[in-house]
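Quick heads-up: it's one chain on its own, the form predicted alone, in structure tokens.
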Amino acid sequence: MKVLTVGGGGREHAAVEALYRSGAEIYAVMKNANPGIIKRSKEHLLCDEKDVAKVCSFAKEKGVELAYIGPEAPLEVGIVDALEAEGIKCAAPTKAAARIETSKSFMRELVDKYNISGNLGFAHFDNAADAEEYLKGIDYEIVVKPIGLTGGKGVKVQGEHLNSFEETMDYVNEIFDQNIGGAGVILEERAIGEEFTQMVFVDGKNIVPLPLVQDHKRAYEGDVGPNTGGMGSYTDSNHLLPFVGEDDRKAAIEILQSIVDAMAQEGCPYHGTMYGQFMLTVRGPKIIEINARFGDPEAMNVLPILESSFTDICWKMATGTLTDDVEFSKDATVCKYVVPKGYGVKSESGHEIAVDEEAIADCGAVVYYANVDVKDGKLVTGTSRSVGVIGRAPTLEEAEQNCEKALEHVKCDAIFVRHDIGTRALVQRRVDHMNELRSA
């Protein structure tokens, strides 16, 4: 099957590898020359991923039958609507369905309208004065988010990033003054607990759950520093997490099924991978955000252990024929992102980076290229995450060790890594935190 892929990041490289393993002939569109994607593609086009006309023209010219869209930005501008108008099936949501991610107020109001469990208190505003008046009237900590897309970097939390009323209002004003996210601000009740990711495949009505993953947003070891797009993630061999039990996972899956049902009732049925980010609290899972695609880096944990044909799954998601016979191997995976110095604040870019894929494979790991490019025949870093290194093994501890060994084979003079991701100490801290909250 001829498959169009859109996107040039680590998430998209992982998806391309899964499509390639399942026999797809790949035609890739991306804004950067990702060497891993280029290696697996029959042909590729370098262009703005939001240039709908150019992407559609390339897809028609190559006779593709199915499209996989990786990033959220092309979804927001309606790339799926345009491709489907040309008769190309898409394992991704339409512009209307992608609002579950592209508009945080749409998501919260949908969950509220259909009385779906897991919602948090929220209010959204189109001006700073009304937001300030609201903040003066509440006595609990909140989370400040731009309503629109910010690449996972726009969230600030009272008590972590914002330590006074003045700091909170400074950020609210910054969102409006700089038009961050482009659609106003949403203030949400702060949930206390541990975050986890439950992703599902969706065909418009049916869902199939993927293994649970935990991402790590903070830039530096010990969960400090600015929020990022994600510094790394892990999944355990039993497809759960050490602090998430079967009942909590079932509750999260039921929330996602209810959202899919609600979207169908709203006339915008959802097709593609849906990403549910939850906070496990003493009152069960609470919705932090819903995304209209794979998580990044979470895709790099689950796609390497997918044993079923990803091409078949994408076709079934696109055509409303999804079945629950999707198989994953019982391996643990640990992903650690290699990122440019300054990432999360102001990245240093343009540094040459060397990746020894064979040596990484010998370590029981795999590497996915992300925000890198080829300049003058050399692989160089961009301003975002550079490469994801994923250790795989029967146990979480072995997978983390394999990842660490493999990281030695990525060389650059201006990079850093969060080495604590997937370690016994950090995972135990998550478990202890949940036990403390429950006992209190």
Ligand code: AMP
Second form
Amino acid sequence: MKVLTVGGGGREHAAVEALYRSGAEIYAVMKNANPGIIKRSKEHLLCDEKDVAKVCSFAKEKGVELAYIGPEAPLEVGIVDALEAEGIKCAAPTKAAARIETSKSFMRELVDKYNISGNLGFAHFDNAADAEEYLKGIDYEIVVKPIGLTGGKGVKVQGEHLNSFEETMDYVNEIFDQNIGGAGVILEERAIGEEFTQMVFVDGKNIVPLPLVQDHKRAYEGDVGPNTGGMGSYTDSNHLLPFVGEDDRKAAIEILQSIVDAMAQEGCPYHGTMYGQFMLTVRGPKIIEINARFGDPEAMNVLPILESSFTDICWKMATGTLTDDVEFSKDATVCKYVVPKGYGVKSESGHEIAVDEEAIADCGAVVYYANVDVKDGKLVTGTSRSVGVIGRAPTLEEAEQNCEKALEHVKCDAIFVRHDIGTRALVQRRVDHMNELRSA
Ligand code: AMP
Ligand code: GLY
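Form predicted alone done, so how does the form predicted together with this ligand look?
Complete assembly follows, chain above in first position.
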């Protein structure tokens, strides 16, 4: 089957690899020359991923039958609506369905309207004065978010990033003054607990859950520093997480199924991978955000261990024929992102980066290229995450060790990595934190 892929990051490289493995002929569109994607593509086009007209004419010219869209930005501008109008099936949501991610107020209001569990207190504002009035009237900690898309970097949490009323208002004002996210501000009740990611395949109606993943959004070791797109993530061999039990997972899956049902009722049925970010609290899982796509890095954990045909799953998501015979291997995975120096604050880019794929494979690991580009025949870093290295093994401990061994085969003089991700010490801290909350 001829498949169009859109996006040039680590998540898309992992998806392209899974499509290729299951027999697809790949036609790739991306803004940067991702060498991993190019290697697997029959043809590729370098262009703005939001240039709907260009992407559509490339897809039509190549006669693709199915499309996979990685990032949220092209979804927001209606790339799926345009491709579907050309008769191309899409394993991704329409512009209306993608609002579940592109508008944080749409998501919270939908969850409220359909009485779905897991919602947090929230209020949204189109001006700073109203937000200030509201803030004066509450006595609990909140989180400040731009309503629109910010590439995972716009969220600030009281008690972590914002330590006074003044700091909170400064950030609210900054969002309005600089029009960050382009759609106003949402203030949410702060949930306390441990975060996990539950993703599901969706065909408009039916869902199939993927293994649980834990991402690490903070830039620096020990979970401190600014929020990022995600510094790394892990999955365990039983597809659960050491601090998330079967019941909590079931509750998260029920929330996602209810959202899928609600969207069908609203006349915007959801097709594609749906991403649920949850905070496990003492009162069960609470919704942090819902995304209209695979998580990045989370895709790099689950796609290498997917044993069923990803091409087949994408076709079924697009055509409303999903079945639950989706198999994942029982390996644990640990992904650590190599990111440019300064990432999260102000990245240094344009540094040469060397990746020894063979040596990485010999370590029981795999590498996915992300925001790198080829300039004058050399592979160089961009301003976003550079390459993801994923260790894989029957236990979490071995997977983490494989990842660390493999990281030695990525060389660049202006990068950093969160080495604590997937380590026994950090995982144990999460388990202890949940136990403390439960016993308090
Ligand atoms: P988001 O981009 O919405 O995933 O937010 C980035 C990070 O901010 C999340 O991964 C959480 O660590 C934190 N966060 C977002 N919303 C909340 C909330 N309501 N309560 C506590 N932490 C939050
Ligand atoms: N890993 C977080 C995200 O993809 O939004």
